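The form predicted on its own is given below as one chain in structure tokens.
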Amino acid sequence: MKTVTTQETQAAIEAQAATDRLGSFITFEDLAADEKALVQETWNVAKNAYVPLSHFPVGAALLAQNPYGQTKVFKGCNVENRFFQATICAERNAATTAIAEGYTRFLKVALVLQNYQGPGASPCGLCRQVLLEFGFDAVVLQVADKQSNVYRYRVGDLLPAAGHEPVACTKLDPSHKRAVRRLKQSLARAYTPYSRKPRAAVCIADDENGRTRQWLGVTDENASYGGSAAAECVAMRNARSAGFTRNATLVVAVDSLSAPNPIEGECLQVLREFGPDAKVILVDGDAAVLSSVSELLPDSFGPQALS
């Protein structure tokens, strides 16, 4: 097995970083017909935004189909709460009306952030992983201006597998090998009564004064589903309680490193605003791929889209 270390993959990482947009941009006259209705109601839906908030209204209009064939098209907009975490967004909210109705498999989808159109107006995270439950193929087509042109793509780009070879752990600088001993040392904790899949995180980060610490989760589920925690989002927001949030490192225990998608969408946008630039070890066995929130989270959503 060929020896790499950490810093031996930085310039791989901030190549990657630096990838451009996603899919192939094409104009509003060269889509199909179904397409181009699919954007203009993107358009006509984030009028409908409830975004008192963010003053950020994002619209999504969605093809499906049932299992009889049957094709429709459902809308959505982005809904906000004085509560954050009630917040829904307008991807999810097309999404979640579909399968109410029966309208299981995503074929198309459309989407535009009325206010912004640049780097980044790509779902986030969490929409990410629910479009890729119903659509892995589905089309994709992100408004990339107001003359309504799209970058067109696969649902399946948005949480792509990590495209480097694995190493061995042994490998790896002090501080990842302490951080995956703790992984392993931790995953016991993990509570999971309901999808019996223990998961263990380590988030290593800085504070202003340039100190380093490493940060524990691990899963905690609940009997409401969605009030379980992921084990990448419990290091991470410790990490931030603390006040480490720079130079972040996310070290994760996962089931297989040639999967696609091997952290939870919820978890990369976490991780997102720590920096597009954050770093990420996926770890399985005595073996890891290091890789970054930018490879794993392409053209993904973040800050500088609600400046």
The other form holds:
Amino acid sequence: MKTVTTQETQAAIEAQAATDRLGSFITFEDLAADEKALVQETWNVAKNAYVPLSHFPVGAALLAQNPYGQTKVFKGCNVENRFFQATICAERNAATTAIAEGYTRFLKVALVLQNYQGPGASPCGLCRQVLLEFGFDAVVLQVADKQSNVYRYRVGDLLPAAGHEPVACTKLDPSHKRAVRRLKQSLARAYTPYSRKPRAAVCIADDENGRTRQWLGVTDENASYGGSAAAECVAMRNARSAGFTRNATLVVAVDSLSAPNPIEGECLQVLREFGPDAKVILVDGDAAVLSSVSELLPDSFGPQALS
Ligand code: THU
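Follow the form predicted on its own with the form predicted in complex with tetrahydrodeoxyuridine, if you could.
What follows is the whole complex; the chain from before opens it.
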């Protein structure tokens, strides 16, 4: 029997995740004239990407509308920083420029995310979240190849709702039940002077010896907002710091089990680094929905995009 290494298994899962594309494939010729122009702009702006760390240039060209009905194209590239966290992605760069000029309704956005082999990757969770704020129905044209053919879908498709039916929390596995109890008990520790929306999350994961532990996180806000940490991210980072990174399940209390975008894109992006098969349990009162990072962050931007 052929023995398969963990790396090979991981690579196979990554390859599978990479083929689960969002949207429909459209050739460049079949795009509308304004869409062709947007796609061409993404290539141009990607040339300005400042990417000394990743060598992964990204371009975004965003068609947006202001309250007077005027439309304009805004461009953005990724701008990296030696402090990884200070990097701004191309999509958010374009989005914030549009907002600064008063163009608050996003209509269409073309994206090119390219590694050494060519374009094709999808936006990260944080950019998905920001695009969603200004255009749930905006059209995404994600460049698929060097010929500028695209995958076409809606921004809302990037952060969908969980699809499974709710189950009673009493029916969950004992370890999941324990996590739900801990969530509820820990809410009061959340530090949320700005949002006043306390959240808690538990990350259940295994270490390399197969031991399973639970790691708690609560919201930790600060006055600069962007430096705040979501409860989910704190929980996952606690797990990683202790060496518990395998078979991750994130248990989190949400406002609605059926709404789109139940967990912030950034949290899903952090979970994605635990692997494309990481699980999510959404909890609302006495009911829970079982989901996964592949469902809530479809066609995710993962480590495979950078190789
Ligand atoms: N990046 C983007 O610009 N947009 C995305 O949606 C994903 C990631 C950038 C950030 C960093 O400069 C590089 O791509 C590698 O992650």
